[in-house]
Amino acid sequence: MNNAPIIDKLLQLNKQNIISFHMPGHKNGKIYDKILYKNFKDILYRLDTTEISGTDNLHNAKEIIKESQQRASRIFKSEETFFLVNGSTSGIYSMIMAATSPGDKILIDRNCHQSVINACILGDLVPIYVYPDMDEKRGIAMGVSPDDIEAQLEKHNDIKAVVLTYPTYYGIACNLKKIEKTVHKYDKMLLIDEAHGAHLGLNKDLPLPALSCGADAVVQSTHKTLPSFTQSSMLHIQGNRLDRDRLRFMLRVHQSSSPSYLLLSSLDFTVMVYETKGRYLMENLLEDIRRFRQKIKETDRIDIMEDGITEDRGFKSADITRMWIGIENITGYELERRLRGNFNIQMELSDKYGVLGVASIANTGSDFDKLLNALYKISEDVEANKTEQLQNSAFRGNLAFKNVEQVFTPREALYKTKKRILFKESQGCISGEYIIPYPPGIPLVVPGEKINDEIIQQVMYIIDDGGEILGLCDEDCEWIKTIT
């Protein structure tokens, strides 16, 4: 056969201009139509190389790479700044096992990334739990607070560090300030899993960035919400309480030996473009938000999270870059696929009740005006449904992950011996497998956790919807390996 399926694919996709409102950052490539960088985007496959004479090295940088870095660092107010090429996920594992040792207690929050739980299983570490308070509304997480922070560092005086996701999947931000008074009151170190906050420095009308709140370390995830390439990310360190010796040989361990230059020329884009272009870009990304908001606020049939929903949960501030939309009387999932199938408008994701939009410097005005005329077209097409009832069952599946049960650690779990069973009839059973939905990639189960009847409703729920389950090994999703 003469072809190449993923090349084809993605080729194909690209000749449909895809309106985008979920990652990555530069939007299908838009920000190379703002920023007219030396022909960047046509001279990309040229720019492929390896650790040759002036090329410099990653993990031994001490010329351009080291310069890059350097400027990453002073625009972004670290003290020191490392690229990744790995992924938002080689710097969390990296940022965590330099700050503890195998054994070690780690106060995390529940709803982390999967990659948090992978770090405990690699670095032998014991998870803490602190959960989130919900929006009944809409089911999502809503963050963490300081109170239940402080409770839990006074019950487990032994704990470590402190790792915690600011902002959420949907733009909420804890009030980091408080909390990093007390972290630091216990001399505990806080380290920031900020993957969807790397643009957040770009205006005051924006959370505070993890940095300017006192983290001892934030991995950002400059792919998401910046200009760079998928899989390219940065870290960022200030203060003495991390080794970083020990992180530089936590970063060789968990990136490659042969580091992509096609990344780390995406992350040198991005820093130049933060510069020079990102508060000026992003001005004029807050003002097509505040219009597109008002127009939404203005129908009573369409609902999109309001920019001061945090104010009376004791939480900072909410990221209203983060777009969480729902129309009544459907479906998230079925919302997303009309947006997609009817009017060539993807969103970052989808559940019972509603539709996630991720925007960036990248998007224009005519991409929220396309995207604002779908929602009108959707809504006064939808027939009547039980409303109710899907508020209810997204928050109730939301907060499933609350009554589990804790049996053994996820490092604990991999080693144990398991047996494989129908996951209908797994209720009481301690999984040896994650049960993920993707997107965003927090884990409903640990391995290690007891499976509840609320976590089958759920799970069933979203395959039954056509949504995604990572984790398990049978892709259909029929079985699962618990502990026996």
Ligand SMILES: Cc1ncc(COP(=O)(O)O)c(C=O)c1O
Second form
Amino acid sequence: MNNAPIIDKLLQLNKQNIISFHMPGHKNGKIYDKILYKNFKDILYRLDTTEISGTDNLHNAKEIIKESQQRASRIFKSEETFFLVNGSTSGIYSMIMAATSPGDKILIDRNCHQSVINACILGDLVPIYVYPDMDEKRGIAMGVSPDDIEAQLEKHNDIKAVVLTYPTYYGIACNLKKIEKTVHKYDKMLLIDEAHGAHLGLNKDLPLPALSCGADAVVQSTHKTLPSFTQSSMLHIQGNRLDRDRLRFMLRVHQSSSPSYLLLSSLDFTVMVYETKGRYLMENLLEDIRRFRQKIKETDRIDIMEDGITEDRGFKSADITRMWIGIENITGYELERRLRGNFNIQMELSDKYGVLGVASIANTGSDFDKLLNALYKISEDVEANKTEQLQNSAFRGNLAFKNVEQVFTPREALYKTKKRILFKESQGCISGEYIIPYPPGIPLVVPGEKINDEIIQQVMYIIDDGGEILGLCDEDCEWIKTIT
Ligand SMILES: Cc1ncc(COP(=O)(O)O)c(C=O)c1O
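Switch from the form predicted on its own to the form predicted together with the named molecule and print that structure.
Shown next: the complete complex, the earlier chain at its head.
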């Protein structure tokens, strides 16, 4: 058989010229039309090399990698920057495990990415949670409040570090400046998962970058919102609270011993673009987005999450390059299907009420025109046919984790004996696995937590609506492993 299924499918999809409002940030390579640097995309295979004379070693950088990391450190305004080739996941593991010892407690926002919980498994840590405020209408987590963080630090004076998602997947930024003051007042480390915010420094109308709010360590998925390749990220450090030798050790533990030069080259490319053209491209993008948002606001059938939500406990500002969009009488899952099926537009994710679009400096004005046009057409169609009604007003979807009780730490749960039972009958049982609506990849239940009736109901809603749940031990999500 003379074929290669992955390559064949990717080439076929590539021919379709899908309009991308999803990751990665180079938008199917569109950035290379804007930045014609040495035909970067055409010479890639020639850049795939290893540690030979003339190159460098990521784990002991002295030459070209060191130079590029130093340039990144200067423009992202850190004291030291490390390139990551195993995603932000590896940076999150490394920064958390450099800051803690087995048995330590860490304070985490409950709407964190699963990599933060996995770091608790690897590092044998006890997670203490702080819960985000909710936008109940849209079923979206806002942010955590400085007061709630202070209350937890007061209650558990042995917490070692505070790990927060800033901004969230939906672009919500909590009041990190205020949180930083509290965390450092209690003499704890502030570690930030800024996977969704690598681009924030490019314009003052975006939320403040976590480093400028005073975070001790910040991990950024440059592949999500800037044009580096999937799996390439950065870890930035400032100050002396985090032991940097220990961090270097952890980075070696969690990353490949054969770091890809393709990924490293794409990080180098991103640093160059950020410094030379980043602000200009971001200003153009924001103009397109403002125009797009204004047009949406003029219709009353399409809802777009407002940049101007009023500042409150868990909300300080929003990243307007994240566009949460809902249309009355149609689920987000269906909206995503129609955008892709009828208009060749791929969004980042959908949930019960809406879709999320991720825009980057590689998007063009015409992408926004096409999205606007598609949304007009879909909303007219829905209005004319009134085929679908949103039911289940009790749906709280991805946020039903608030009343879940932790019985074992995630690591304890991992090593307990388990049995398979019907998920529908698991009320009151302790979960032996994650329950994660995907995307966004935020766990509803973490191993070691008790499954309650609300969780069962919410998961059934998600499955009935065509959403995907990771973690349940069979494909149909009928069975779950619980701790005996
Ligand atoms: C909030 C958050 N943190 C961390 C990660 C992990 O990032 P990466 O895919 O670069 O490993 C993700 C991935 O989606 C995420 O959404």
